[in-house]
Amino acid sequence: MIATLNGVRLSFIDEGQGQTILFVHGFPLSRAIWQPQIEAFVQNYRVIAPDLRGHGESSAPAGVYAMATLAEDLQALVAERQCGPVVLVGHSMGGYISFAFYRKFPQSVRALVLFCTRAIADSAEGKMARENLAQRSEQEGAAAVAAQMLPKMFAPATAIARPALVESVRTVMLATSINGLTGSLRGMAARPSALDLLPHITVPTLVIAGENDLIVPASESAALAEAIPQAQLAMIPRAGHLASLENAAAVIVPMQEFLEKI
């Protein structure tokens, strides 16, 4: 599906009955790395899996992306598809906007599922170092992101068992625009931190961590989910940053057991 929302063109998907589930990837990617869970709720829930402005099949826009403007497109898809309150899972990048969501429209979350992401500003150096990916993109393309980015997407087990994984989103990747690319990674570079929210979050939250994510360690997820009250903590085995693929199925289990209880 296509809409134009907040003065973009948005590809979504929204399929199933019931509660709805909105997912919202991480960078550089696409909803594509949640099909194994939408293929999995779908059945029990209504599943809206948007591509972000920049990403996969949605419009690319020039400008900064700010993590507030990315909540607005996503508060727009909801009263569009008049879906809310929903539960909001929101992966790395999607994490960060998560949060802006959380802040800026907490009426329309239900429940938040935080996926391999943190609530803390980037440091000096991390605002250096996406502004110096961000200026290779504009130079070299997609190419020169996923290069850098990719080796740490995987735990190293699955980078050796699993070539045509990897390539997969390799694919998924280079088709991110330009503009997606420098947009996404100033915006995340300027995004204020989260950790002044985190005591605040009154709604049911599961926080998820590949137990071997190169990006985000184990150890912040695990920090992440006691700083926020009544938080729950899931740890998926033989998984880096993207456990959603790497290991799908213990990551839909705990979702589940969440889901229900809420």
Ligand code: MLT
Contents of the next structure:
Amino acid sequence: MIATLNGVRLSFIDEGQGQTILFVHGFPLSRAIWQPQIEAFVQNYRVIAPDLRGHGESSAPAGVYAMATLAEDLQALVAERQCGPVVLVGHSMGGYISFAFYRKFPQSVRALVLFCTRAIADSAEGKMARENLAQRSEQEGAAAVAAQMLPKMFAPATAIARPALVESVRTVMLATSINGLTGSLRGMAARPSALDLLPHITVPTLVIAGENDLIVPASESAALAEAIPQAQLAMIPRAGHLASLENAAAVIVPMQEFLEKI
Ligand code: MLT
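Please show me the structure of the same protein in the form predicted in complex with this ligand, now that we have looked at it in the form predicted alone.
Shown next: the complete complex, the earlier chain at its head.
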């Protein structure tokens, strides 16, 4: 489906019935990373999964994509679909957006699933690396970003054993527009820390970590779960940053248990 929301043409799916799960992908990806979970949960839940602005089939305006703006896109989607409050599932950059969303629209959140993500802001060095990559993508296109990001997305064992999966994610990355790449990189670099928010999260929260995540180390996800009152932690074996695809079944089980309890 397509709707113009918050001034942007957003592509999304909205399928199934019941409590809404809103799946938010990371960078530089698309809703395709949630395919196994969408197929599993659509049986018993309403599942909404957008392509964020600048990604997938959504339009890609120029400018910096502040995490708060991306959160406003999601709130416009929730309002348009009349589906709140939602179980908000955010992968990596999708998690940064989830923190911004919870700050701005807590009434729209029934529960949080924080997926291979972190609360801290970028270091000065990290911000510089983002700007360098943004400039390279302006000059060389999405291939520069895919070359840098793809090797970190998977557990080393996945990268060796599942070349077709790696190639399918490369295709998603290469389809990301230059505005989407630069807007998101600069938006992530500018994002504030969410550490102050963590003790004030009052909705049920599940933190999911890939045991071999090269971008957000599992120990950092464990610390994130510790910092949120009552949060649970699910450690996904044989998986890296893209645990939703690398070990899809092992992600679905703890999510299902969590959803049944809330
Ligand atoms: C993502 O998967 O969304 C990115 O790795 C997040 C980041 O670069 O901080």
